[in-house]
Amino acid sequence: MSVRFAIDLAVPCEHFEVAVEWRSERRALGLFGPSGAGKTTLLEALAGLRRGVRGRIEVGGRVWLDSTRGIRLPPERRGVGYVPQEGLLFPHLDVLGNLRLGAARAGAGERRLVPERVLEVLELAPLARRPARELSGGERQRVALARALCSSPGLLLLDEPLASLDLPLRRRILPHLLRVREEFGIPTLHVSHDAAEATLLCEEICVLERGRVVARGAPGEVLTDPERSAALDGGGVNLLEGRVTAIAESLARLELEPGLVIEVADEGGLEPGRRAAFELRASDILLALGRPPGLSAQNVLPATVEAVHLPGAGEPHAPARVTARLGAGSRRIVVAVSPRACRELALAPAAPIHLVFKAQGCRLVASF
């Protein structure tokens, strides 16, 4: 069943007003943008934690806010599961105790999630009796997510849950976020300023800059738009997701789609048959008009130029952004090159090219 998410909000904050109109039928939504863009402000408005909010919020057919009609549901009646960056667990309780407090918030008519089942999905069962104050940072984030799930929310709000974690921890927790999406199917709004994370976890994103919507759509399209990727914090990053088919000599073969295979570095966390996602920065890709011989780079992929975006007069040191489509498919890749290279290669829409990049240039985001 489609999930209706419709907001038309004006939220005052310190330096500007956050004004967002957004309607979607997708379950996995994302808010993307640089720090200070208004992402957390919008989440707090949805949760009912901000004063002075004007407009309308409707989620799953329920109106939470309609300021013109005097409707303003308090936070406890909105059915929101809110996971802030800090987690905010009750330190005097153990893990299971924190989850049971979340379960106590579930409405009588809601589909209840059993705490023990949530512990199992998030691989927290061995920690059930451990006091919250003894947990690591990654464990606290998982427990905070589990507690929010146990409240059986109509909307799960995740405020950059991985922002404070180092890369190895992020790699371990991302698969859990994917598992939550597949296992429980709860509508989720995920805040991030990491392009690879947003692309992997979200079906549709809304990009904010200083409280205004500047782009909206599928993350694979929005975050590789050459007119926007240079300005976005974390933009110019491509997400390559597929299934591992073989591993040999510290390299893994990753099948992105039938007939489209790349080689990536294996640091020991990959297994044949499992899916994996890698990020590849736009600046780590070379362009060639033909297939160059004698290269150490393992990946040379035929592609077609879709668009070329040259920097403006006020951006003397910015690269040009080239969008290419791989092979005969629709997979889009953004490449950063110099304006001089664009001229010398005569890059233009529909021009055939080859993308060249090393296996080591592909950084593991998650294996799942």
Given for the second form:
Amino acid sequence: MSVRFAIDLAVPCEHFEVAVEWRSERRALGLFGPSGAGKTTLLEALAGLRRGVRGRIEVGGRVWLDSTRGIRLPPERRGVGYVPQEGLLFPHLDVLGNLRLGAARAGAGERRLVPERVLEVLELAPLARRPARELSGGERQRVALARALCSSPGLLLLDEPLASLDLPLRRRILPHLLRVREEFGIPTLHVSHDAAEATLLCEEICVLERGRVVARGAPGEVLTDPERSAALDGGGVNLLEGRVTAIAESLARLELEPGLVIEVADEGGLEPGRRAAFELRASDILLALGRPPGLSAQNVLPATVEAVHLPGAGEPHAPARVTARLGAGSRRIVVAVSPRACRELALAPAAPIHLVFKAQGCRLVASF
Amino acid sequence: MSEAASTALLLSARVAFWATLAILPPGIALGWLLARREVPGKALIETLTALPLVLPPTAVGYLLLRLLARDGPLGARTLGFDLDLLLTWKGAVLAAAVMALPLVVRTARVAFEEVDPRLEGMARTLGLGPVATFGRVTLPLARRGLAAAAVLGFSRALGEFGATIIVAGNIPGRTQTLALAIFSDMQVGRDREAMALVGVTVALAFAALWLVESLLRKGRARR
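Instead of the form predicted on its own shown above, give the structure for the form predicted in complex with the partner chain, please.
And the full complex, kicking off with our chain again.
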């Protein structure tokens, strides 16, 4: 059986060396970490655009690089679909011209994705004849993605495709990324520094810090890990994904799993029957020992404390992080509270607890 | 315009055309090399290609003359046959080409440097080899700068005097270009004829520079 993705690399870059060892059979991989951690450097090494890379890359059973055996495939023979942060569209061509140049590799016989089909899936058909330099930011990103898809890649490399976009635009493009995953089934390595985005799009993530792997696993677990979550916005980020079952009075009911329903604010863009994902920051959740009476917050969910992580001596300004299991227990939620609250509530593993949060505290990531 | 003047103009145009055609391929190749590659001796290549820009044209002409003289390295006796360049219009093409090369190389180099190398890397990941990438991405993106290089080279060749008079002589009707004709007219006091020729050269130079400027300006606006 062929290995889907196996790398063991050392990539020299400006201030340090990026060294990553990673082996996975998953299709949707994520590379997560703060800016300057070496994520883009690693992507460029995978695409074959970096010099001085040592180690081994094997993707889909093909060896792209093996410096001990002197194997080093040039970028044009690796078959990657690279979508860089800036899009890097060819400014002398129109949208279709960019896509056709991308389709140059895929021979007529083995070509799986025709530009016309890709244009349709990414809702770009009306822009086909638009010169690349006249596109808006969101359009550029979609065209760059379309161009990469047209080359029928064996591995898609997405470098923060949403980072340069504002929130409404992100919400519009994210469903396209999900759709691409479902429609074309291409193995993808998605670089992100947004926890909610990574959790929604990836099956397995690798957390990079200053060129080193510091964690790896399912994003819902890794990114709510109390050991790590202090570094994230708001002391950690929870992704709540489910199906919208009803909308009334600017509130929507989101069914996370049978019997587990939360109320979220409806600011438009939600539709009953469709799926949606919301981001809930660890610092936006309250803990209560019992069910508090007379509360404006719409969500009070029973849960079980899993672990309590008090800030260490090295992190004097960090909150305490409490993780709790929701519903059937498959869903981990991370909550940031003060160390004093931890003591006063006598929080300990296995203690029953209630999670309290406002409907407005849930920020829409995408509806799809 | 007198017959002699139009003959000189036509000859100048013919010389400049062939000179430009001859130096474009090596000029573009050198420009690309200097813009994109780290080769040993790069500084030397840079200096050598710039030399005709700063040497007195008569010095360059004299070097060419010695090169092509019967006993020179490219002379009839050394090669065993005659290249037949001295005192012919082809000699004028050679002199103009050598004198115009530095401008073409420099302008082409800037044209290539303004192409984002990441776009070339992008094309490679999409499956284009180095040659296809050059043809489908680099060249089209540099095309305005390269066109400007050609026009500049043509204009420089059109006005060449010092090297030309040494290599090709100043034979009316055969090697007497516009620049040489102005000199001859002035020497024998035909001021009206000289002034008319000067007018022609001013008009040509003006048109060429205006074209170069607009090519480069539009090229920048596109980025």
